[in-house]
Every structure is written in structure tokens, then in C-alpha cells.
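The form predicted on its own is given below as one chain in C-alpha cells.
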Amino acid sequence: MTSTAARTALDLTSDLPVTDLEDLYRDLHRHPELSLREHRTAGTLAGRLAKAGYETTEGVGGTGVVGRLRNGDGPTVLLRADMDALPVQEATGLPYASRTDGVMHACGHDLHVTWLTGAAAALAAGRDTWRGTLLVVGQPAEETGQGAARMVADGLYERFGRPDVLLGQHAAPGPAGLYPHAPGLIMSASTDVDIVVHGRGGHGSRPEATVDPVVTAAYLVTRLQTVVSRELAAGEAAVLTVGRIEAGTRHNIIPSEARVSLNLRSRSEEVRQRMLAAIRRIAHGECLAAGCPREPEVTVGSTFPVTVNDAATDTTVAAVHGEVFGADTVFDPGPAMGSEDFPELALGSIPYSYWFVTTTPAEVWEQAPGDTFPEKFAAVPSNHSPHFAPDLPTIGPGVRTLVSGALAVLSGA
């Protein structure tokens, strides 16, 4: 028997303004904005929320947007979408490709805002079917790990009320039409680390008179690959990526310093600390071996927490998604190595459910090399790729996931 939440969600989303939402998505995609610069995006979302009947506030935590709809006694449910884009040059060739050079919605946040807008309007129009309060949040700066914490620090809950449940979702690669859930750990922690190697610069023709930081940085990059492969147990899940190396200005100048930027992924604080200790030890060791005039600088930067769903909440939301879309569309993929700052909104105690919506167009999936799911999954454009292009027909289902998830938590009328 289908639950009331599922039946109501299907009813409230049976006549979505899909054409309008597709136009909104194309507009957001054409005009991407980097973290904490999402002024146009925030204004567009705020205007849509106000039109739907929400008490709307802009500028929360910088460029965040909050819409509140109070509808009698009942739980308070927060629906969140992140708004920022990435410093990526788009290569999709889409007719609605980014018009901002070097900036692209390569992670689907434009789709998230579109989903949130559609869900907020549908729930407002159907307010006679539920009781409680909706907090609709457009969050800035997810990509830099700043946005959620900034909104909380700016009095998000003191000003608009503390929610009983948080709900969020993310576009992901995979054949469109799947809704992966995990009733526990679903995303890993992330930590950025910057290393400065100090050498002694000079002329490229006289390396013997210098201490070359480029060579030391190269040894450092190679040695760092052993942190995961040789210092962590085989059963531990972790990733260490060197994302940037910078040094020098000319072909024939040996620079005085080199910079190496790392990103770590881990699923426990213990593993994270072991990785950081190994990085510091290796950096100091390589610089000592090279005779560097100064010890290296190792700085820990942005850190994202692990994302751990509340089992009861996620089971409830996953169940209604199974009813709405079919039981075979909902499955537990196991924890991903990606990271999110969404848990910062939970303050360590508010239960939440966070899930994925697969968005790869059918023809792209079918044409991808490989015969198995993992082979195709590895071949299709992923988040942060300059070729990432979600399927437009996922707009309706993405609205429906949020509406049905909210109704599974809100009180019936």
C-alpha cells in the first residue's frame, strides 16, 4: 500500500511547470558564480521563494538565502541547496553553456537550486496537505567548505528557528533515474594541506650553487604516494591527491621555493590524523635530505566533516522514494569518497538525510565504454569535469525527491 506521503507527493508534483524550471536551470547554468559571489543566483532564488509565499531573507552568511513558510503546528524541516560554481572552463558545447570565462557549474549546483525552487513552490501550493514549518535554504560556498558554517554563525537558527530534520541531495554520475541512499556514512571527510618547500635560488646553469626546491618537491610528491599504500591498513579507505605544484618563473631560473597542494579523503579522525602526521614527517625528511635552508611550512586548510545520515530519518526518506520511483531505483551504494559541508548545518545533533540523484543522460551512459556498471561509471563525465552535463529530464524527479522527502517528515493535515 502506498503511503500518504508518497501519494501526496505524486499529486503535488503531477503538474510541475517543467518548461519554466528548465528555463531557470539554463539561466543559472549560463551565469555561474564562484563561492561567496553568488549574488545573482541568490537574488533569483529569493525572488522565486517570495513569489511562492515564503518569508524570504537574503545575505545570510554572506550570500545565503532563507525562505520560511509557517503552516501550523508540526515539525520544522530544512531543505537545502548549494549555489556556487567552480573555477572550471566549460567544454560541454551546450547551447546554454557558461558565459563566464573560466567559471562553470561543473558540480550540479545550478540543478540543485532548480530542484529546490520547484519543490518549494509545490509544497507551498499544497500547504493544505501538511502541517509544520519549511525552511528553504540556498547555501553559498559549499565548494570551499565555508557556506554552511557561515550561515549558522550568522544566526540561521536563532533568526529562523531550529529545524527538527535536515534534507539535502546531490546530482551524481550514473544512469538517470536512480536515488542512492545510505543509512549511515555516505560521504567522507576532506582536508586540504599546503606545503611550501624553501630552497636557495640561482641561475639554471649553476645548480651546484643552489638548493633546488623543484627537485625536492618532485621527490615529495612521489614519496607522498606511499602514505595510503604503505602507512594505512588495507581495510582503511583513504585518498591522497596532489592537486597543484607551483614553482618558478623562467626556464633558466632555479626558484627559491616550491608549493605543493594536497587533498586528503578519510572516513575517520584517526586515519586523518595519521595521514597528516605522515605528511609532516615526509615533508621535513625530504627537505632535510635536500639540505634546504629552512624547514618546510605545512599548513592545514579547509576541512569538510564526514557525512553520516541518521539511520531512522534516511530509512524513512528512502522508503518514500522507493514508493514514488520504484523500489529498484533506491539502493545503498556504500560510502563515497566525495565530501560535503552539509553536516555543519546539523550542529552535531540534528538528524538528517542526504542522498544522490543520478543525472547522466541515457545516450551518454549507453555509449560509454565498458560492459559493467563500474566501467561505465568511471567513463562518464563526473562532477567537477568540464564535460559534466546533467540530463534535463531529471529536473522533475529531483523536485519530486525533495517534496516526497519533506512530506515523509511533515505532519499530515
The other form holds:
Number of protein chains: 4
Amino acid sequence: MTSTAARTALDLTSDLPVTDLEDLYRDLHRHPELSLREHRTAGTLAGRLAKAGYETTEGVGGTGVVGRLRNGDGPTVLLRADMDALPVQEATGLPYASRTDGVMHACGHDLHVTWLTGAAAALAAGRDTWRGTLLVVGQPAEETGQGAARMVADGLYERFGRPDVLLGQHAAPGPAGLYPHAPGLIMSASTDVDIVVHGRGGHGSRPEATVDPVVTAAYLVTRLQTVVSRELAAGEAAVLTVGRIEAGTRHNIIPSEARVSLNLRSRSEEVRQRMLAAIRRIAHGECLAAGCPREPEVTVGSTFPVTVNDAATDTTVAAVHGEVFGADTVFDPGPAMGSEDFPELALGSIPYSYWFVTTTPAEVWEQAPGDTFPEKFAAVPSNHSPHFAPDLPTIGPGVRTLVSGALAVLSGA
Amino acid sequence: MTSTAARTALDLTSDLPVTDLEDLYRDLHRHPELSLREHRTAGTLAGRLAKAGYETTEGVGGTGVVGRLRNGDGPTVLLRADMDALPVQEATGLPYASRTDGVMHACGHDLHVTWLTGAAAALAAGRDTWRGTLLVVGQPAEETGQGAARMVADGLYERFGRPDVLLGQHAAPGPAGLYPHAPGLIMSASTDVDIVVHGRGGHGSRPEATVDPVVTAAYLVTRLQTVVSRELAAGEAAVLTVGRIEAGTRHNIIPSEARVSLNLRSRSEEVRQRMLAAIRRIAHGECLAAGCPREPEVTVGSTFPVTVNDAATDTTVAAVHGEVFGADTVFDPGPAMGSEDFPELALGSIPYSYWFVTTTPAEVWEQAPGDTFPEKFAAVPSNHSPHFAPDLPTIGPGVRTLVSGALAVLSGA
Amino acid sequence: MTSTAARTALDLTSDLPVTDLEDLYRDLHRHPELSLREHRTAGTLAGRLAKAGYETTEGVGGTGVVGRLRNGDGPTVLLRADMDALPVQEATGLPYASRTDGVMHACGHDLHVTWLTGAAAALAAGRDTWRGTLLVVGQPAEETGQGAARMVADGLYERFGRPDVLLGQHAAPGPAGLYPHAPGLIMSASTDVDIVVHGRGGHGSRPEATVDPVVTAAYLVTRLQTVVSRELAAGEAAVLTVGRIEAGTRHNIIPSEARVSLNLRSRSEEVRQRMLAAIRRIAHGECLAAGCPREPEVTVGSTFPVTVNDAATDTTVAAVHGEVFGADTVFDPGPAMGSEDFPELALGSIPYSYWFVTTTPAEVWEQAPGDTFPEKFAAVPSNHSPHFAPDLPTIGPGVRTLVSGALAVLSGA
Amino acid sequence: MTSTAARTALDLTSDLPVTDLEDLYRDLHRHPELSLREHRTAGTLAGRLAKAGYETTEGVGGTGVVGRLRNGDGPTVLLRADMDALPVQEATGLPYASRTDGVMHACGHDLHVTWLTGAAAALAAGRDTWRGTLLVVGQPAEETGQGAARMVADGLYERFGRPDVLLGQHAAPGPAGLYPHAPGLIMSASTDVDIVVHGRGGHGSRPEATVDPVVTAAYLVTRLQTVVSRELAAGEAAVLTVGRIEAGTRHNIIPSEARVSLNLRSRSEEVRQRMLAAIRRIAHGECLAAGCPREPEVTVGSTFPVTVNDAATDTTVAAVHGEVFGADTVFDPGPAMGSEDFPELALGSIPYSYWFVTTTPAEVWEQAPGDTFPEKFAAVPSNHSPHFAPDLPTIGPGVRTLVSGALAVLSGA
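Next up, the form predicted together with a further copy of the same chain, please; the one we just looked at was the form predicted on its own.
Let's see the whole complex now, leading with the same chain.
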């Protein structure tokens, strides 16, 4: 334990208001809000930031929140948490489970906001230990890939100053108490695609008078499995997930169209383009095989870039995390297949560090089947699962990661 | 042209108020109502029956209508029209297209009500030509297979008398002006089945931590094709249609379950049981292949019986139709794969005749691709299609079929 | 029992050399020969016919046999048995099972030859009871659809006289002792189709450098299920069977092509054409979906016509069978999906009767699962099964069907 | 260019008999021999080695060849080439294409033998430049994974001495002139699996009396795509290839079983076990869905281990290759999905270096579609392709790699 940043971070967080932060977390978890509707969440965050002494602005890029703390000469450091929840029906059975039907904080953004709130308060209280400017950002609509770009387009940097460094973190499955870092590629690119299959509707008892889009969509989904299994080299990490299929209203009516929504993950633009070409080709071929009266519509939707940490920045932040939590808690997990719109905040040039904080309760981890880390990792509830339930004792550590990371890149006092 | 019934029918319908009936039809078509919500339709029918001199009762079995005309000694004949529309988005572009979004008279029940209204009025006006009792029934919820049974359960026969004969008819594709009759099996049995596939949800970028129910449901739908293609003899006419598939909400969330709704048509209980067993076996096998954490739920829903005309009754009715419209307009089409809950009104013992009236406009028929009747039949918009649009000039003939059919089984005056 | 033909037939067959015929049957069964290689079988048949007094010719249309017995004025009646076996590995475990690896009399043609031999001898011995000419034909290559046409093309009728009536019969599953007859359509049309899928081969560990024809062919086979399940009306009896699929040589080499061989059954040319068009469309679409470097080759092979009995002839023959075996043993089974090249002998104009003889041993039938005839019919070993094993006691009855049928259409003495 | 080994290697290979080696290569290519039948190839190699002064032994482990050259004190170095060809029908159109129908040197083992022959001769001729013992091994049956283990079991090291280092190389696609090396994992594990699907055979026109194994196997192959696409994390490089499917003999016979042969590639035992479990589960589920009368048989066949270079040895060899050919010709390609039985020679403890030599002719590479290395790599004919055709001018370089590699690990004179 040698660096000033690490020592200061431990000092500043030695007496965190853990009960208060847990209450905040449970409150956020009970009241999840979908993308761009994070009004209550934003209000809560803004109130806390203002109380901690930040100049606070709401409504940036829709429902975004910015808190600024100017504290003398020094670099500007942006700390970011995303705020939106997901259209998932919670199944955790927790006493503080979602009270909104069909909406859930299944990706841990409630924890991200809690962490950010705690860190912002601690850094403000300890402002005599550092110099520079803090931008604390509550970002909307990460799940839909819109929020970061909307905040930038709404003048985030013109209005509040361009940061020198960005820091972000994400809750992840894994035994609570690990801090995976990668000095380069850490998250993959993501692209949404929608396919509409046009058949010809009719009575369920007379399929011969129709072109059945339900059956066509089903064959299409099975055929799409070959994009990953046959068309990409084994080493080209990529995923094609059909997250949604929808067709028809009644047992005995053959509808006239079917809709398939899918998401791609890849680690290079070349692979992404190859996957898109394969999807178009397969959709075309399957609809031709079915005799569809019209070509399928294949529409490319939200796209997330790859998340590539600046090596120097991430090495600095990983080092301080190693000091704060122990060297064996920080390791390079290799690139994940998840995606973020966090890089949109970097405008292609601002260096950033983005890391994970594992949040699976110890007892859940231990009881999960499997002997190896990957086995258990696959067995515990992951992000977007209706059973995703981070461990409450990770609230303190997630505040410390932000505080120590910020201190490591700010100027000492 | 020899029988009294035929001659009288032509007399009674020689001066039908065609313009008024067309207006009625267009009004009903504009205002389609889903099963058990046929309030406006029932009110319209009841008003017309009352005006024509029938004792009229609404609300039988929910939204059913019964009109009774007691006209001396003689048999009791029940004339039935079904009244409900379908959850289909109309695409005919007609000036009198549905004004209710997502609901459409895509099965011609509006025409059935119009025919019944016209026939009830003509038979009432000509009551000096016959003896007996007419029961004119507007049945709800045929599409969901509930209406006939509900009317019976609500005391239809206890309250209004048990009929000696039932008569019913249905609009069907085919060049307007044909009257298909069969002296036995004319429509198939129908059974709805729902399947819920239980997977394990999670993030779209980490399928290895999930059991993907979307992909499982897609393979299931493709596998179900083999029930008809491999497990039934070619001569065993049967259909398995998946009318609806639904899973997931977002591109990048793997949901935890998928729902498949399907409908079977068969002509014997043995085949129906074999199909159900095959569906259960396939659902079980596919979920096992997928590694689903739970067995799929396979639930049998609405079931329609086979429609089997009483040979003597149907031969009598077919004969009078041949006299009224010409012998070459009546033919035996063989059993259709469609289904009806009309037989529920027969209680297993009341003889009945159920026939079709073709309603495809001549020009649509002629321009349809194909040289043979089956080819054209397959090419024109069929029942349940968003393009289903019966020919208005079939209004008069559909009144005459009911009037002549009723006179053929009532006593002469 | 009234007709002369029936009485005479019973007389002529009252003392059949059953042991000898059983030995003949077992010998033929032990030595099955594939289509157009029926040398041993043809020799055996020819020897027997010559011994019975027939003018005998071998090598007609390849390996065909013709025996002629001219017996005064009267009609010419052709009795036909097919002689070829199948590439099936016998699994009956019978003491007289096939001694040729991979070849088996799995369709009962050995029984047909035995029946014909017995009938030819009985009719020759009893030639004082009838007048006319008998043509006894051992036809090659029925399984490949080549034999009848080849015999005709080889001058069958120019060389031996054009018959007035054709008679043929086939062993079928069903409890031994039934004689299904239909006075019109009795067997379906059949068409073979071959599909070659062209992929691009390569190393199994690098599928991304290939277009995998194995996977493409597998999707194609699953997709072809929809031809029957979705594209034909339920009432249009039709079958599409993929009898053979073949691709690749080694676990880890992706081959460059795959071959699929299929067979269609239909009851009309229109349906056959629709099925062929659907197959072409699906093969094209699937290969397009796969990104195949070349279009698939879809080749139409052997085609069998429908078998349609002459109503008058078949009624006559069915009547005599009813007299000989009991009226309740003769019934109309409706059209079967099987196919024959027997109609090729009719040149589109010679009337014929073709019927079935059921040959499942009583104990096998009784122990088969199921309560109904169709259930048991589906459960016992059918033609082309490696377990197909006709009952030996049906040898006598199958001789009597031919003898009585022939006598019914020949002139009395 | 500094090391003695590099300088000596260039000296010893400055005057290679290229025309003779090309003739040897073309002769081997014309006469490919399947695994464990490499008699002619082994004889040719043995003759050359004997002529060059090696003590030569044939028939080691079947058809293996060992040449030994004892040259004073120093380490024993084993140079290995595999000798067997593949059951592939050559489609290169080369003047020296395979003369054996259905067998081809599609994996470059002919080139490996040629390289080894040239290197053995050069090292023997230059024996005054080094000290130690050379073991030159022509290994049979690499493709079937049997050869290395068979040679070891046949006393390879007891009879000829245990080597201190093993060296091996493999022809690979890529623009001729590159030498990919990896100081650790370079090739994947491979496992063959055979699946037999048991259906119930019968006549193609009566599928309802059968359980169709062709259709079942087709669904199985499509379902197996999900092992890679859904059950493994994107980062877990793995491949599942169905290299062979075979069922049925005739268009209209439904066979009683189908056979599927597949090959897995993985980089860890854990992933391999997960893939095997998924395959078993899917085969079981699909056969259950089909109603198969018996469980499928899933048999695990040949298994190749991972190939993991000794870091120190490979770094040494890579360094000398960089000196001989230029530093930019040596690079770390990351682990390949291909597999080798070469590690079987290491007995788990002998250090080895195994590298690639790219052999795609420059003009083929340049004309291949794509702008990036991976695109072109995917587009040119790869190993096991019927179009695989290494560039003849790579004969000299492949001799130099072996000579320089050997000199780098032998003692200097």
C-alpha cells in the first residue's frame, strides 16, 4: 500500500453512510424506470448531488443529470453511472423487488447510481485532498444505446467543460469482491436488427391458401444459428441472439407477418459487416423458400461501439484498485461480449477506464454448480436475468473504486 | 321446379329489400365486435326481429339473441347465424371497412346476420304459407367455440322450446352462386393447444448462461411440421397450424419463456388423440434437447366437434336449393377442414343441415391465378384473411337459402 | 356360391402342391435379386412355366419372362407378377432369410412369383374348363419403375399378342385373408426426385472458409416437411419422403456436396406439379440462404402413374373373390399411397383389375398394438421394412385369387 | 543476421536440388495413400534417407519410417513429417493431380515428406557443422489420430533413443513466405463423435407406419448448431462440424437408421466435456421428439490433444526463422482450430516446437476476394479442400525451416 491516492481513498471512505446508501439502493430498485423515462431516478440523484455541494443540472439529453464540482486547477474527471431499468418481470422475490409490473433493474444500474452518489459525496467532503474538476454524470438510456450520444448532442461538454478522463464501472456476475480490468478492448460492439417476414394470412385450416409467416420465421431463427456456428472462425468472438419473436394473435388464424428482433455482438467492424450480410442473405433465402409474396425487411437499429480502455489510464486505475482491495482482486478477464454506449462520451479521443465490480453474493456463488470460475459464472444469475440480485455489501466497495480511481487521475492537493 | 317449398320461397323473396339489407351489412361490417362482446350487433339483430314480429330475447348465453315466431302446429325449426368478428387488421380498402382498429369481420359473420335478418322478416311476412315455430338465433362467440354451448347452458331449449331441426350456413370462398352440401361429415374437428416453453433468461451477449426459449420455440415449430408430414397417413386429412408465437421484449434480452399457440383439425377422435400425443412428445423432446429447466406446459384449449349433417335433412334442404338456384349450383365438396361450434346446438341428437354459400365476386374469381377450381380456391382471399370481402349481390341468395330450407322442413299451411 | 368361375376355381385349386410352392417361395426369398438382375428368379419361373406346358420366352425387356398358353377362341388374359427385390438388409431372422447381404425380398415379389407359378400350373392343368389365351408374365424392375415399360418396348404385345384384360395382385399388410379391391383409383402416382446441394469443401475446423453442404442439406430436409404440412390442402392425399441422404466421408472434412433422394406420392398431376415446384423453390431458397456457390441440381427421376382399375373388370373380379373367400373378405380400402408400374402394361386403354392380398400372420396382427384396423395396420411390418414377413399359409389363397380372377374373365369351356 | 545456426542453415541449403525435390513432390502427390496404407510413400522416404546415410527402419507402428543419424555428442532432435492422404476427390486440375480415385493429398503431407527429405539430406551432407543425433520420422495416420501413438507404442524411443526436442511443421493457407509461430497453445483439441439414430423403416408412401430416421437426423444436425451458437461463451473458441451424414439407399424406402459423424474442436477439456454433454442431450431429445424406438448411440472416437509449444524451444526456433527469412515473416497467429497428433510424440514432457509454413501461391492470394488477411485466408482453398494446391516454390523454404530449426537446437560442431 504505497500511493497517496489509495491512502486518501481509504480515508475518505472509512466512514461511509452505508445504511443510508442501502436505503437509497432499495428505493431505486423498487422504482425502476425505462430508458428516457428515468424522471424519479434523476430527481433523486440530482437532489443528492446538490446537497453534496455540486452545481446540478437535470434534463441534459432528455433525463440526464450533471453535477459539477470545481475545485481549483487540475484535470477534469468525469464519473458516469447509467440510470435506466429494463422491461423484465422481476423474479427475485426480494422484499425490495420492483413495484412496477414488467420493469426491473435487472442490469444493476440502480447500484451504479448508488455507487456514484456515495462517491460524489465522499469526494466533495474530501475536496481538500485533491485539485481539479469533477463532472458526475447520471446518464439515461444506456440500454437502448441512446443516452450518451444524446447528452453529448445536448451540449454536455460545451455547457460543463470537456473532461480529460472518463471513468465508468459496471456490476457483473462473479463472487463479490473482484475488479476485472483490461488495458484495451473490454467490451464488444453491439447491433440491433429487426426482420419483418411478409407472408399471406388466412384461415388456420387452409394453410395451402396462405404463406405461413410463423413457420417461416421459425425456420429463419433456426437457420440464423449457422451465422455463428458456420460462418465465423472459432476465434472471432461473436454472438447472434434473437431476443424477440412475435407473430399472430389467435390459434387458428395464420397471420400475414412475423417479426424477429435480434442483437449481434462482435469485436470488429469487419465481423459485424459479415454477420449483417449473412443475416440479410439468410432472411432472403428463407423467405424465398417459403414463397413469400414480398422480400423480408431487414432493418439495422441501435448500434454500440467497442469499449477500448486507454492502456495508461486503465493501468493507473487498476493499480490503485489493487492497492485498495488487494492485488489478487484485480485481473484481466479478457474482452466481454457485453456492450456499452459509454464510449460515445469519449468522442473518439478522450482517454477512459471502464471496469467491472463483481456482485454475486458469496453464498450464491458457492452453491452454484460447477468447479471452475467459468462454470459458476455461467450458472449464477447474470445481468438481464429476472433473478439478477447484486449483493448489498458491495455498495461500499463500489464507492471506493470510484473514489480511488478519481483520486488516481486528479491532482493531489 | 316442382316442390311447394321452392315455389313459396321464391314468392316470399321475390321482392327483398335489398338496399336496406346491404346497408345493414355495411353497418355490421364497419362495426365488428369480438367474441362475447357482440352488444351492438345483438342489439341491431334483436331490434329487427322484434320489428318483424318475433318474441325477442337478448343476453342468452352472454350476448346471444333469440327470436321466436309461433305459427300453429308443426315442427320447430331453428335458424342460426353467428355474430362475432376476429382480431384481424382489415386490409380490404373497402369504403365500409372496419372502423375498429385490429378487429374485422374476416369470417363473414356480418353476412350471416344479414341473411338471417332478411330470412326472418320474409318468413314472418309469409307466415300464412307455413305452420310450426321458428327459432331465429344470433349466436355469440363462434370463433372461440364458446357461444353455442353457452346458449344451451343458459337454457336455450328450456326457455324457448327444443327444435326438431337446425339449419345453418356459412360464407365460403368460391365463385358467388354455389351451394355446397354434404349428406354427412362436412366440417372437421378443431382443437386449440397452447405450449409454454420454459427457458432461463439472461443477457443477449451471454447465451451460455441461459437456456434460450426463443430458439427452442423456433425449433419446436419446425419440428411440429412432422406431425402432419410424417406421423399421419396421407389419407387422414388433418392440419396443424401454429397461429401465434410470442417471446421476448427486447433485442438483447434472452427471455425466460416462449409461448406457442396452435390449432389442430382432424376428422376423427383417434387422429386428434394421435396428434395431441405427438405434440406432447415433440414439445417434451425439444425442451429436453434444449436443456430447459422445466418441462413445457402443453394445454388443450377450445375444442370444436366434427360437423356431421343428418343425411335425410341435408338431402331435403339440398334438393330445395337445387330447385331454387338450379341443380348445377348444388354439389358435394367433400368434408372441409374448417370447424364450427354449430353442432353443440344439436345436443348429439337433433338432426341438422349445415351448408356453404360461395361469396367470392365473379371478377375476383376469374382473375385469380390457376385453371382449376382448387387452384383458384387457394388463390382467392379466404376466411380469416385481412382481404376477405364477400360479394354484396350474394345477400339475396343467402336469404333465399334460409327461407327455402326452412320451408322445406316446416309444415305447409 | 353361384358362379361357374368360382366353382371351377375351387375345383382346380383343391389339391395345390402346397409343400412344393412353399419350397419355391423359400428358395426365392433366400435368393433375392435387384431390379434388372433377376436372372435366377426368371430362370426358375421360366422352367416352371415350360414344365406346365407354356410356350416360354426369357429376356423380354431385359430379364422378363413370358409364358403363353393358347387354348382356343376366347379373350387373351395377362397375369402378371413382378420379380425384383430391394436393397434392404433383412432383419426377420427367418431360417430362409436372404443369403445376399443388403438385398431382401422386402416387398413380397417372391410371393407374387410363387402365386403366379401355382396359378399358371393350375390353369394349365385345368385347360378343359376355359377357352382363350393366357399370357403369364414375370416382370422385372417394378421397384425402379422400369420393367413394365421395358417389356412393352421390347415388343411384348407384338410378339405375344395384345391382351384383352390384365390382372395383377400385391401382398399387403393386414390380417391374412382379406382381398381389398377398388373399382377405380387404387394406387397413387409416384415420382422420384434427386437434389444435389453444392457447397464448398474444406477442413472441419475452419467452417468459415467453406459453405457447408451437410448443414444445408439438413435444413433442406426439415424445410421440405412444409410441402405437405403447409402447401397442400389437408384433403389432397400426398406424401414427400426423403429416402436417402448422403454427404461426406470423414468426421473432420466438410465435403463439397450433399445428395438427397426423395419420393413423392400424389393422386393428381396438378398436385404432383405443385409439389415439384415447391421442392425446386425450397431447394433454391435454402441454397441461397447458405450462400452456395452454385444452384442446387433438382432432377426428376422415375415416375409411376396412378393405378386406376376398370370399374367393370374389377367388379367382376371382386365378385368372384367374394364367392371364393366369403363376401366379408372383400372390401374397398380406398386409394393407397403406394405406386405400381403395372399400369404401364395397359397402354392407357386395356382394362385391368389390380388388388391386394393381406399377408400379415394372424398372431402378429393380434399382438400389434392398437384397437382399430388403421392402428394395427400402422404397427405391423409393412412393405419395404426389413421385418416384412408374409404368412406362408397365404400361398394357397394367392393362387386361388389369380385362378378365379382369370376364369371370371376368360370364356367358359 | 547474427546466429551461427542461421548462417549455417543458409549455407547448407544454398544449393538445394530443387528440381529433384519438385519431382519427388509431384510423384507423392500423384500417389496419395490413406492412413496406415502409406506403403509406397514410406518406401520412397526410407530409400531417400538410406541413400543420405541414415540408419533406416520401416514398419514402425505400422507403416512408419525412422531414419537415425548419430553424429557425436549432443542432443537428440526428432524431425517429423506425417505421410497420409485423405479420402477427398481431387479437383485441382493439376497435371500432377492424384491418380487414385477418391484419395488426395489435400492436407499437404506430401509436401511435409518432401521438406523432410530435403532437410534430412542437407543436414547429413553438412554433418560437420553440428553435433548430436537426428531422428527423422515419417509418421503414418495423422489424419486418423493413430500414427504418433502407434509409433510410440511400437517402441520408437526404446529402439531409437528418446529425443530431447521435437520439431514439426505444417503447410497452411496464407501468402507463401510466412512462418507463424506461437510460444504456447498453437492447435486445438479434436474429438470425433458418431451418432446412430434408430428409427423404424418402411415404405416411403406410408411414413405413419415408420419412425423416419432421415428426418430425425436432419433435425438433429440443425439442432447441433446451437451447441456453438448458444451453449458456449463467444470467447470459448470451439467448432462442431458434421462431416458426414448417411442414411437410406432408395428414394422410396424409409430406412431404419441414420448415421451422423461429427468432429469437435476446443481449447480446453472443460469445453470439450460440455460439448459432449450437449451433443448427448440433443441427440437424446431429438430422438425422443421423433418417437424413436431406441435411444441413439453416441460414440466418442478419435481424440487429439491440444498442441502446446514449449515457450523456450519455440522462441529459439522462431528466432532462427526470423533470421533466415526476415523478421516480418514470423508472427504469432494465435491458436488455430486445427488439431494434430504430433503432441502424442512428446509423452507429456519432451519440449517441442510446431509451426506453420504458408503455401498459397501469391497470385491465388492476391486474386482472392477480401481486403484483410482473415478475409483472404477464408477465401483461398484451405487444407482438406479438393482445391488445396500448395505453391511449388515453397519447397526450398520448408527445407530451410527444418534445417535452421534443427541447427538451432543441436550443438554446434
